[in-house]
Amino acid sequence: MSRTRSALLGLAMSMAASAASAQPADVIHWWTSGGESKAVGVFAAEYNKRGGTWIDNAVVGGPAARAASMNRIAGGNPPVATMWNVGVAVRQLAEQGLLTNLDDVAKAGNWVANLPPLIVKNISYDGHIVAVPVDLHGGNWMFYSKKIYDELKLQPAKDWDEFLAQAEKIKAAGYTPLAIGGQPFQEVWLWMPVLLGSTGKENFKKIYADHDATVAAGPGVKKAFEVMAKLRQYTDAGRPNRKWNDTLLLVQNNKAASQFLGDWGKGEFAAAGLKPMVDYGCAIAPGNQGAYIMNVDVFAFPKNSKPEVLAAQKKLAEVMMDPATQAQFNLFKGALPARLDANISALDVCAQAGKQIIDGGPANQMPNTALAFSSDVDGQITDLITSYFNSTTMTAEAATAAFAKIIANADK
């Protein structure tokens, strides 16, 4: 072999080794707001630091991002990783044989011992770990304007009746009592704490975990629909089609008194340089004390036969499940780390309060719709809540009957 040919061969091998070590990771996600972009940047930076190459594919909106992932999987060009919400939908992907088995990475990282049991159940299929949970959001937070609440000498309401009484006082003072946008998921994220506060923890779990249609047809659910109808009158005229982060600006700018949202809302406050319990307030929703409606973002890794892709997937899984990386990520995301062993001392007072509830054990850990139902059932519930909240003719009795029918037909 000539020296020239030998040198070229060596250069080619070196370039191939360099390309393999770079491990490009094509990642689809829907984190596009200010706080979310900063958060996902933590994963990207850490992956690059460990020798990978993060290729960012941000898609606006969860449904669009999931559709983009499925289209690429169906077309034979799957992404290395795709964001999803933990629950039935992820398990359905695993049932179809579409996801990479992460057992070896999970065992090495001691995942199972350091995650809430409900989360372990929902990232598993047929005894195998198939997804990476990166945060633990509480979906039943109330963010409120300290300026308005202090001005009117109010404290966060302990139940929904008290909240409605306060809303009258806030409205009379010239402020919007309740900020909510026109995206259907915003209405669902209002519905869940209203339902929890109206039925109590035990009955909420009977509906969402056990799919108990009898409880779903009961007086607590009817009361929840009645509360939703009353809340409608305390919103503003700009609600239709408004995004959640644009809605949060009403609270930030002290035009609206409160918004009910997952704790990802804190990421937007942080991005604006605002501090909890100084520039804005946070409290668990009325009647939800001692309960945390869990919403968990996960990354799934579509099955791929290429060794370099599998290596990238496992490196990315290690990065995302690193306790220190999760803690840093959630400084911007606003959530708790999914890993219970992560150091949260740097997180804000709202997160510390949420962690106390989570540490109370499974009795305090409530499933959201994604954890509880298939995508189809989740969609039916969303359609019902949206129709009811935007209707002036549908009665609470009719909505309760429709809700109970959906629960009765949900998979056990």
The other form holds:
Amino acid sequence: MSRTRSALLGLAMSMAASAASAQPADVIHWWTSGGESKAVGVFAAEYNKRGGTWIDNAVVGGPAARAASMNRIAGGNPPVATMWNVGVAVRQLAEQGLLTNLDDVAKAGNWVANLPPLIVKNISYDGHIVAVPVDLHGGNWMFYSKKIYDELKLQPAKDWDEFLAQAEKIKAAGYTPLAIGGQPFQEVWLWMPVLLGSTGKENFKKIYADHDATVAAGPGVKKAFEVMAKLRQYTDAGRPNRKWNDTLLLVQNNKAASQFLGDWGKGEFAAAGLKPMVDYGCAIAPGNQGAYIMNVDVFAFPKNSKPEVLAAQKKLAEVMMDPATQAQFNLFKGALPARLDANISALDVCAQAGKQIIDGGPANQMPNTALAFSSDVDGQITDLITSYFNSTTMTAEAATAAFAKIIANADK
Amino acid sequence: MRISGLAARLVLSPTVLVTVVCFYGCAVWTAYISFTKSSFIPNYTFNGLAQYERLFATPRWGVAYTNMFIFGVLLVVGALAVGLLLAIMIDRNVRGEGFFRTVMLYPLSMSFIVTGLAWQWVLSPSIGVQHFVRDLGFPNFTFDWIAQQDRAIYTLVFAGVWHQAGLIMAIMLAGLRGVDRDIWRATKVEGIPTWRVYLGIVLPMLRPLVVTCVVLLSVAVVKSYDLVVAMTGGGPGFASDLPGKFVVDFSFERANIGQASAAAVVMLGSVFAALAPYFYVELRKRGQ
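Starting from the form predicted on its own, produce the coordinates for the form predicted in complex with the partner chain.
After this comes the whole thing, all chains and molecules, with the earlier chain placed first.
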């Protein structure tokens, strides 16, 4: 009797266990570097702890990963979750009816109240939440060599004119003032803080958020192009096609004074065992005080007719939006948690400074190109910036006119 | 006879099927897409020539398209000339022929990615030739073509010729060895200088091989994507962009398959337009 009962009990328990350990979730992402894979491991561990089974599907390189996701979606075998850069692309996926609606999870987790409004706008389509933002990278950081800055008794510049004046001194001292690699996206990383610093926060928002072509044709934009042309003189000859992390080595080795890039640069410093504000400096870019150009990674959940997949997707969304999990995740990722109510006391000094800006409210929260434009328009801007930065013949007037034209046609 | 014909057809049919579906089918689909409103995802609404109008108004496409001809002509001519010269040198019975043949054929065994990366290092002003010569005591020596917008495309030609010349040499050498010894003896008796024999007699005999080489090189030109990506990344700016890279960028990174398809169709059309007259002439000659 008791044996039958215990056998039945055991059977019931094993059934319960197998039901719990079901919910396999294969997740496509392109976080393959050391810090990144550690970060994504936080999500995997938490999802497994809550009874799911995380199936890691890391693809090297963003375009390849996105292509893999698209192929699987188009082929009728979508992954449970797939990573994307937030922006128009995610909304386009939603527009095609390809993404799971996350409204109930979002409501239960009180997402909307705890995210920057610009992010909420970009993870929504037609009033429904369709993606999970996991981090808040800052795109307008200047990383600088403390050794060179201390040696020449310089402080990080407050505007671009001051930066150019400092660059002259740094050059005279035999260092490269500005480290940049010749890949187009690195030139765009420089362009955004230059534009923001030259035209001001309000105008930057008018151009990037409202696509205002009149402002885009204005004097602030022209000034930005002029600054870009001057900055070109302070780069080194090894620029062509150099990768951003190889470029950062110049700052790490105190050969170059500064580099402009997002806070993902901290990962490279950390990997070299260097500490912020001790071995290297981080400052918000000149003229960018009180502005944080946001660059956000999201996970989207392709629609699936199977109810168990839907359950797995919702559990995964819960895990990724959990404030504690996000804080832990970003400890390795180097960014801020997308959730503004997450406890960030464990993050480094640079992140703390960034958090102060973000907490200043929506006026400080700036979109990057991916948040503002479709990848097509994004590409047109990239082409313009890179051809201008490498050309000795294109004038700032011509570049401004071309820029305004792209903005004017951005929504067509 | 009949059965063996049937068997041959059966064996060949999968290949034919794959060719028809994967090559011609996809080419037709791409052409069709280029006349639609497609951007992020295929959209079959007919849109006339709008994609082509936008394509030809894009400065980057203008640069990439022009570059294909600069790169194409220089690579074909350059590789043929260098390959032929190498073949003739070896054909003159130099000592250590096997060694030279291996050395010269070696670049071909490397992928374009490795070739591109190596040449990027060689040509990079801060670590390559310029740096080396300056360290030798010529501080004003400048060779920074890879960093100049109007010169970068020629650095791709260097790398391309270096990579392909060995193959051309091998093919041409095989041809030269096939030339009848009696011809050489006859020309010697007549006292014709060697260079004239090569130019006036031997080369015309090798015409079919030259055609083969031109085809192989043209294919390399059209599909040259990896070399650009590894060596210049299309830069500085987009000065050394090629249509292959343009198409891949637009279809994947920029999620605009409409533009990518239009570019691909223009590419295909141009290749046809450039090669068709040549083949017409060549094949007609052979027919006679």
